[in-house]
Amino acid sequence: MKLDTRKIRTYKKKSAKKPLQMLTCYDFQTAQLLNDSSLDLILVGDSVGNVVLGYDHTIQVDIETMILFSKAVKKGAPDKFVIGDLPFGTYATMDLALKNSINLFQQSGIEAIKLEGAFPFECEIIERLTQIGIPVMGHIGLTPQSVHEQGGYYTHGKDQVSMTRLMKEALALEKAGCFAVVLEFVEESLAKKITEKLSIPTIGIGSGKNTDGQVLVINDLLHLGKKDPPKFCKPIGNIYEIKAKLISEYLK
């Protein structure tokens, strides 16, 4: 059965009895494989960017990119929910969130975006998305688009004071209208703190398993590139090393 936002809103693990899940998706052949499958939600991720188009970060991908996966997974997933990713640069002022979100969902057909940070002036856009009938899926801990800034790749939530403000940013999502968070590489129990004080569902990455749900990378959890997955993904499969052996042999 499709997930709708008003099922997602209402959908705790405590209850439910079982995490949502959540993978990336990049094409349309993958996309057709997941629609087939028990999977919630598929996330369109800028880091498409990394995983497809062998950039640095996740920074360098622009709208047009996201609008072109975004397009070819809906059409491959017809009977799933997915989010597209929002990426940098693109909600930079009002004006573009506006311009940049309706052109990512209007165009691919997807069902939701997501964008990274909270307050003050993402919650404002959330805000005027949402009126404006554009669902919102919110991402805090580790923000990708901004790890310059915030000095590289680390867990987030280890002292009262990034503790407090990820609370608060949390709690502010909810009330902005974020139907879902995402909680990427937040300490564990800070993770299950948040996760108990919303009453929308958390999706957790590198943050333990006390979320609501889980979210992974397709290529990392079939290990479809060359190097190892990050530590907290445990790969089902190696399909790098089948692939290179099926051509070896197919060269000899």
Second form
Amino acid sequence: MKLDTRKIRTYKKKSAKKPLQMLTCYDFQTAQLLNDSSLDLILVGDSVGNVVLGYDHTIQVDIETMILFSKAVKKGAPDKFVIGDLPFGTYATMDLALKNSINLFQQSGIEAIKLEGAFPFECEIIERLTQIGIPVMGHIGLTPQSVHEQGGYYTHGKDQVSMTRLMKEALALEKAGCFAVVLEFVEESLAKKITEKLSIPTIGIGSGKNTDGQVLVINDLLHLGKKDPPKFCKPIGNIYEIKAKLISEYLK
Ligand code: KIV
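So that was the form predicted on its own. Now I'd like the form predicted in complex with 3-methyl-2-oxobutanoic acid, please.
Below is the whole assembly, all chains and molecules, this chain first.
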């Protein structure tokens, strides 16, 4: 069953008894496979920069890249609710945010966009985008586009200042019109509190098991890459090794 924003907005794990499951996807053939699965949501993440294009940071990803990969995924997954990331710098002003969101949404045919951060400025953008008909998923905690500003990759919400800020951000995103919020590397007990407080679903990554949904980078889940995935992700196989073995057998 294809989800829509009305169904997602009211999805809470407590009553649904199962978490919303979201995976990233970047290509047509994997999208076809996910389209035939029971997966709830597909995210064309700007993590495409890291896992597909070999960049050090998502900061290097531009809007043309997101349009290209989102188009491929939407083509392969017509029956799924697909969300695409607005990349770094493409929503630095209201004009840029409108222009780039409309381009990504219209050219790729995806159902929603995701952007990082909350206030004050991002909430104004979210309000405007939802007014013109573009659904927005929020994203707070560790926001990789701000890695240099945040001072690296680490768990957020460990001290009182950060806890208070994250709770305020989550509530502001809900008020601005987000249909769901990603909590990335948010301290587990705070992620639980935010989840209880919001009426829209929280989707966690590295934030414990108490969020309404979970998102994983598919390359980590399947161990597609050479490097081991981050600790919080338990791969369900090692496709890198399988491929390496097959190629070496072929080359014999
Ligand atoms: O780009 C991405 O893959 C993401 C997820 C980690 C939430 O934003």
